[in-house]
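One chain follows as structure tokens, the form predicted alone.
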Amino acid sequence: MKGNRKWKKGKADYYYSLAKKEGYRSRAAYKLMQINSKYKLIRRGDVVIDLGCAPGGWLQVSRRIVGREGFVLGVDLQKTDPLPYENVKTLILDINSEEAPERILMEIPRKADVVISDASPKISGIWEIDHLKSVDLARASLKIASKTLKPGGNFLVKVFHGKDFKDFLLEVKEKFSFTKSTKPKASRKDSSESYVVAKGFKSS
């Protein structure tokens, strides 16, 4: 058993030492590349919200795909550094907030290609909580979502599976016209992570 828990770790932290080794702020980085080399969200040129965005890996991916065309707007409750990329800003804003859809609006060039969102709950180690807050967040990220992305855009969010996954599934399906859940290599096995795709939004 302890041989086992052993590989477990070892393998976990393939990504983490790969992260430090390719200059990626967290090993989350390689969750977003694995799931946009699938499902083609993100694309030279676009426009990208990055919700829960610190550390800053997900900001780091964003814009080397969009590459000096695209924009990435990362916001975050916490300060994040900041990146040496001009077409790169950052926004301390709580994504729970009555204002935060307008707020991101007036930051960004015009309406967004994909809003991505990796943000994750304080876990306190009671999984129906966790689960409970997870699924919070992930609603307050399709909101902004909603009134953000440009008909046709892009949404990718994370949530703890739990007994409310189906129907955070269902509401973003009415939104969408593509929807599906998925967990990319770079997430722990042992992780309740799954993350939902979601593309062509349908504005009203």
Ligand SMILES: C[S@@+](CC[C@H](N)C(=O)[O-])C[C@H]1O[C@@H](n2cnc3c(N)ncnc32)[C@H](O)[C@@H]1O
Given for the second form:
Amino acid sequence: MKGNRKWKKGKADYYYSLAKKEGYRSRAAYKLMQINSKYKLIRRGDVVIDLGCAPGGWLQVSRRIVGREGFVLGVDLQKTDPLPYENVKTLILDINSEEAPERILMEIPRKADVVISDASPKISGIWEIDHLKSVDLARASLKIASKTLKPGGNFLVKVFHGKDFKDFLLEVKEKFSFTKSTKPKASRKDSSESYVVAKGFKSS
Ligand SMILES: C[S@@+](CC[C@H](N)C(=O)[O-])C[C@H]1O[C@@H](n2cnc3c(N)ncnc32)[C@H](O)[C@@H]1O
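Mind pulling up the form predicted together with the named molecule next to the form predicted alone we just looked at?
Let's see the whole complex now, leading with the same chain.
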């Protein structure tokens, strides 16, 4: 009964159906499209690092925007089915690991124009725990962005709301000239997630 309800909810979801119809690997693809059309984070020819990339919806959207001249590197704990483009690579890697920034730098042709992160912890259902784990992943993403972005580069990261959200936002503000938190239309209303958009990396 419960499973049946869940199935119905999934089938009824507009972005879920649209992703199936348009050949995107996740409904999350529409979140990136909506954020990018408003904030212009990714442009043609860019080098993009996508943290927590599986199953690959954001990789597809990023590749479409950067085109043939750009480069996209996806990173995830899980294997991502390869995309049929020479300029999209994926790495199996824990973004919390000490070695992550160096491993990533070895795979990209030059410092990145944009780092995007949709990394999510396994949901426990306990709001506070999920929030803290999400902030840990967001901090790991910020650390990687700080080591891999070119000066002036852009950053996008998902964070679940909770008590440490404001502190995290301040940490991002210190490193970028423009920072804003946003929730795209494709993000479920009942989800506690929002996205931090940051532009103009101030390299130290
Ligand atoms: C919501 S999914 C990302 C969806 C993706 N943006 C898309 O459009 O297909 C979150 C991903 O974060 C990954 N993840 C969670 N913790 C991670 C970690 N420590 N290092 C790397 N990836 C991680 C998960 O394996 C999962 O694939």
